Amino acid sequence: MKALQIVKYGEIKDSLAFNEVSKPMVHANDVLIEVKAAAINPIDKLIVLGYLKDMLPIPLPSTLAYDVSGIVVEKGSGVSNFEIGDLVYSRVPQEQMGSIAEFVAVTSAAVSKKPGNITFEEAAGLPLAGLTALQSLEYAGIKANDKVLIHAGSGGVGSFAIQYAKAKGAYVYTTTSTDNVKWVKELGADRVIDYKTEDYKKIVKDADIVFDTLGNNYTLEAFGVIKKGGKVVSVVGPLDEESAKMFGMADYKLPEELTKLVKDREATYKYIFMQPNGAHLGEIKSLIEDDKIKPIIDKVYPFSESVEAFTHLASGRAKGKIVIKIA
């Protein structure tokens, strides 16, 4: 079968190639998906550039990407929740990475039936961003009338998180650039802050939750806009001690400055490492089918232009998700 692979670390155009590879083996708890569409995310770009080679070592060459939608064409002996012909979507686990291919094998626990009212391309753009937003906001205990700040509202994760928070009945602040203000308002955000002309720190006060998708100073600044006892969840900030232990870093300590901020605000800080989860994708399926959330696609590329899709991803200018149509 044909697959897009990373053959070495470095510049995108030099590091990616189409190769003929063996169809994946299907183990007892796996389903084999004939891929209709795959989506790419910032993590895929970081893998190609070599920034994650210590944290996520992979053999070279390796087939790329994690987000997928398609049709079940084979299943293992232990799979009872899917049938041949089911239309599905998934965020593929790390050890099964490789959705930019004609077929991918995925553990059935990470798979859900696809929302019935959207296309394969739209479905492929949902898993990583949707699971990241859902797991982050649910960890923070989001509920009706919470005040939530979501950074980078026009990105894949941010645009989903806005809609998810609104579906939960929260009041949503979000940040974006001037060009995207109108578009982000249409996603349902209550107060869209143009970071080029406004200082969000003067606008957001006593937030219940800050969803940090930017890191660096934004992680620290979150404690200036949450209420006492508020919660900061981050997908890019420093690890918390529990997460560090999960990565085998037994002696890790939260940075001193962050520790002080957490204590002063009597706050909670958590680094969220998204986990593939078919049941959570089932929740997202229901929200999509109830028109509570709409998939946001920036551009769909044909399989043959997968390298161009990565170049577009690297530009950082996408509004919503970049999808590759495989078949």
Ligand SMILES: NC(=O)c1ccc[n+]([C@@H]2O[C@H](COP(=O)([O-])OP(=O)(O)OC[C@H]3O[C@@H](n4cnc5c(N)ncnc54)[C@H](OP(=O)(O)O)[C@@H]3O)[C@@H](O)[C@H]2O)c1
Contents of the next structure:
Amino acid sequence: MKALQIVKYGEIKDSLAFNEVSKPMVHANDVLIEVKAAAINPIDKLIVLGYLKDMLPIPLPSTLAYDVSGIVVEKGSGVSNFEIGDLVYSRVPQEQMGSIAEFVAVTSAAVSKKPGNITFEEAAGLPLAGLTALQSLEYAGIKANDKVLIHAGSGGVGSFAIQYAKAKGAYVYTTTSTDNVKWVKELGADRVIDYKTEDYKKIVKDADIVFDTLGNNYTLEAFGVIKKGGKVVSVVGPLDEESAKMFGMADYKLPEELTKLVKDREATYKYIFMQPNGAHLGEIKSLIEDDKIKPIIDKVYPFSESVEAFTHLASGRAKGKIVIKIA
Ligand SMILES: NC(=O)c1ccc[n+]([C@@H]2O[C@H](COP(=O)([O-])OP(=O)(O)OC[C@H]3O[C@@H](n4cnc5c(N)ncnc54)[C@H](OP(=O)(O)O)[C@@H]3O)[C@@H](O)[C@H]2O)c1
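To complete the pair, please output the form predicted together with this ligand; the form predicted alone was given just before.
To see the whole picture, the full complex is given below, headed by that same chain.
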């Protein structure tokens, strides 16, 4: 089968190649998905650049990407929750990475039927970003009337998180640049802050939750806009001690500056590394089918233009999801 692979670490144009590879093995708990569409996320770019070599070691060459939608064409002997012909979507687990290919095998626990009211391309863009938003906001215990700041509302994660937070009844602040203000407002955000002309730190006060999708200073500044006892969940900031253990860093300590801010604000800080989860994808399916959340697609590329899709991703300016149509 044809697959887009990383052949070495480095710049995108030098490191990706279309290769002919064997179909993946289907183990007892796996379904084999005939891929209709895949989507890419910043993690795929970080893998290519070699930044995650130690954290997420992979053999080279490896087929790329985690997000997939398609049709179940084969299943292992232990799979009872899916049938051949089911239309599904998934965030493929690390050890089965490789959705930019004609087929991908995925443990059935990470798979869900796809929402029935959207296309394969739209469904492929949902799993990684949607699970990230859902798991982060649920960790923070989001509830009706919470004041929530979601950074980068126009990104893949942010555009989903705004809609998820609104579905939960929260009041949503979000940041984006001037060109994106109008359509991000249409996602339901109550106060869209144009970071080119406004300072969010002067607008957001006493937030219950900050969802930090930007890192660096944004992680530290979050403690200046939360209420006492508020929660900061980050998907790009420093690891917390529990997450560090997950990556085998037993002696890791939260940076001092962050420890002090957490203490001063009597706050919670948590780094979230999203986890594949078929049940959570089932919840997302319901939200989509109930029209609570709509998929936001920036651009769909044909399989043959996957490298261009990666270049677009690397710009950091995606408006929603970047999808690759496989078949
Ligand atoms: N830990 C995890 O499990 C996990 C999971 C998913 C993602 N992540 C991380 O989360 C981050 C976001 O992911 P994503 O998929 O949403 O990325 P993305 O779709 O590539 O984000 C692009 C968006 O970020 C916005 N942006 C950039 N700088 C901004 C700023 N200073 N203020 C406000 N918006 C800004 C851009 O809007 P403008 O063009 O308007 O600036 C653009 O729309 C990435 O760093 C990713 O690696 C982590």
